[in-house]
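In structure tokens, the next block holds one chain alone, the form predicted alone.
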Amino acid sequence: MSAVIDLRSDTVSKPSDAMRQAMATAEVGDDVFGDDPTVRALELRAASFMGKEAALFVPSGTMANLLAVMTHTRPGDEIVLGDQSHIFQYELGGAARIANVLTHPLKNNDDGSMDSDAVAAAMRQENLHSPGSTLLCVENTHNRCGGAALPLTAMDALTSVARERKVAVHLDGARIFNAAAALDVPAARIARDCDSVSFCLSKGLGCPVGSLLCGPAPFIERARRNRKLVGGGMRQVGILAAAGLYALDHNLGRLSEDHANARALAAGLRKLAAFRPNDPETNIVVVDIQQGRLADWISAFEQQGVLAVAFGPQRMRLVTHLNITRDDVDRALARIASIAGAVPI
């Protein structure tokens, strides 16, 4: 068998040469004690980005995402946020568990988005029997949704439900750069409303590993101390965080090939009849399976040297990254094509 072809998710991607070479030779301190200035100035670079006034960086997506609530809130408050988003579905109710915030999950459309009016209905105010609604959760790109970018018009009108309730808002943002790209917008915009956003650096981007979260200053300083108590602080990680600005210098630009190979993924999948895949708008395939079942095809795929993930019941995901070229595409689709026939149905 040649090259394992792994479309698991864009987190498997591997740091280049040159990203290597630059966490290498990165300058360190020790970040608890404020004094890395690799990581000051990826947070500084990163603050930019999203057009907010400062960014903590943390060790992983769900991290910055329990952060987010933890700040946002305090214990006994409610969240909105949908019911197939990462923070629901994905991180364990850290939210009910460590933040001690009660979920309030509603429906997610196909794009991604939320119906406005329904997110209103769903808003709470505190009183004698009920907690208040303190803080809305917003994804974008949205994973479950075939990793939909939510148009800017879904974004205005979500965020713009929680300001007419004073109701603070956080994107969750793990991929928000596949999502600037697809819309052909600064990440800034997308996250201009909201009071927060987090974003991944092990995703698309191609780093080992890191994410940031970016907001007001006095709310970066909280969640900092948030950070502390739930075991982020970390010492001498100008060396990871070299490995983010690297990424954000280079790999950026990127992002629209990762696209075009999943659009060129899911057309190839399109031709054989036990698949129907969504129509990617960025670098995520989601695919129902319309004969034989999920385990055999997961495992047929595995044999054939490329790997995807289960998504659901009759459901696979395949992702597209750095590492997976248009010739990449072309051999997976031919391995799943001589395989098209062998799987029970």
Ligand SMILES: Cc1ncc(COP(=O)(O)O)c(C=O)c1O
Second form
Amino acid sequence: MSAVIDLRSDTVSKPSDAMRQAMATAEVGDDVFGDDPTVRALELRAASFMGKEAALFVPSGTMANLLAVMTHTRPGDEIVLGDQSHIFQYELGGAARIANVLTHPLKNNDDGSMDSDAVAAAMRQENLHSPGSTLLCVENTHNRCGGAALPLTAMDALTSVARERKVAVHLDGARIFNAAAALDVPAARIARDCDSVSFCLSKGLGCPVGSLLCGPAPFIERARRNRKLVGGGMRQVGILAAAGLYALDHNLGRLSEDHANARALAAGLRKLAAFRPNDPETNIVVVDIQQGRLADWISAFEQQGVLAVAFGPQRMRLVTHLNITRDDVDRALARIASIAGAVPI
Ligand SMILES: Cc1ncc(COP(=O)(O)O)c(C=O)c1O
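Show the other one: the form predicted together with the ligand, since we just had the form predicted alone.
Let us now look at the entire complex, which starts with that chain.
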């Protein structure tokens, strides 16, 4: 059978030979002692990309978000976040279980934003009876909202409500560079009025692992202690940081290719009656199944060597990334078209 086309996630992308070479020759030290020059270089680079004072290298986006919540809040505080956000949906309730905060979810609009009046109404002042809201979490691009790039107007509306209420803002920017490419603005502009921002190296940027949490220097020093607390202190981790530096040098300019490939994929799927795809703004295609059962489609795709994931009761997700070419998209569409009548309606 011909090569599998893996569209489950951008996390499945593999490090290139050149990235592996950069990793193999990285200068390293013990990062818990602050001795790893490659990690320090990556943290400086990340902070400058995000327009923040400092950054912290962590193993995952989940840990970056958890540390942001732990560091911005005190146990018993409340955080306001989207009901479709990764923090609320997919991080095993770490904010509640580990950071000991209440999570107050508000409806995410289709574009990934939240209504700023609803956010204002949800924010509570601490008193004898109620916890105080101390953090607003925003996500851009928004994974469950089909990779939507929240427009700057939406970001600005949310950050100004938070500022008025003296509530900190954390931006889960796991795919912020996709948002920057889609909106055609620097990532630092998107993160400008957020107190902290995290982004992932291990998704569209093609690294094997790693995320960065960025913010003011005192905040990052407190986050460093929290990283140690949750077991995220790493040692000769310059080997991984080198992959990140390589990605920031080489893999940012090509993200719009992933977006064009996602649009081509969605356009091809739209021609088939069984599927109603979104209009992708970035690299995520979400498809509502109009005919047949999701599980049957996923396994029929798999038999044809096209991998996708379930993303709701009748919704699947396909993600383009740096190991997917335009030819792969065309091949995937041809394979899907060949079975489009095969799944029982
Ligand atoms: C928006 C968003 N935030 C955070 C994460 C978590 O990243 P990780 O899988 O590295 O923990 C993901 C992962 O898919 C994500 O999509």
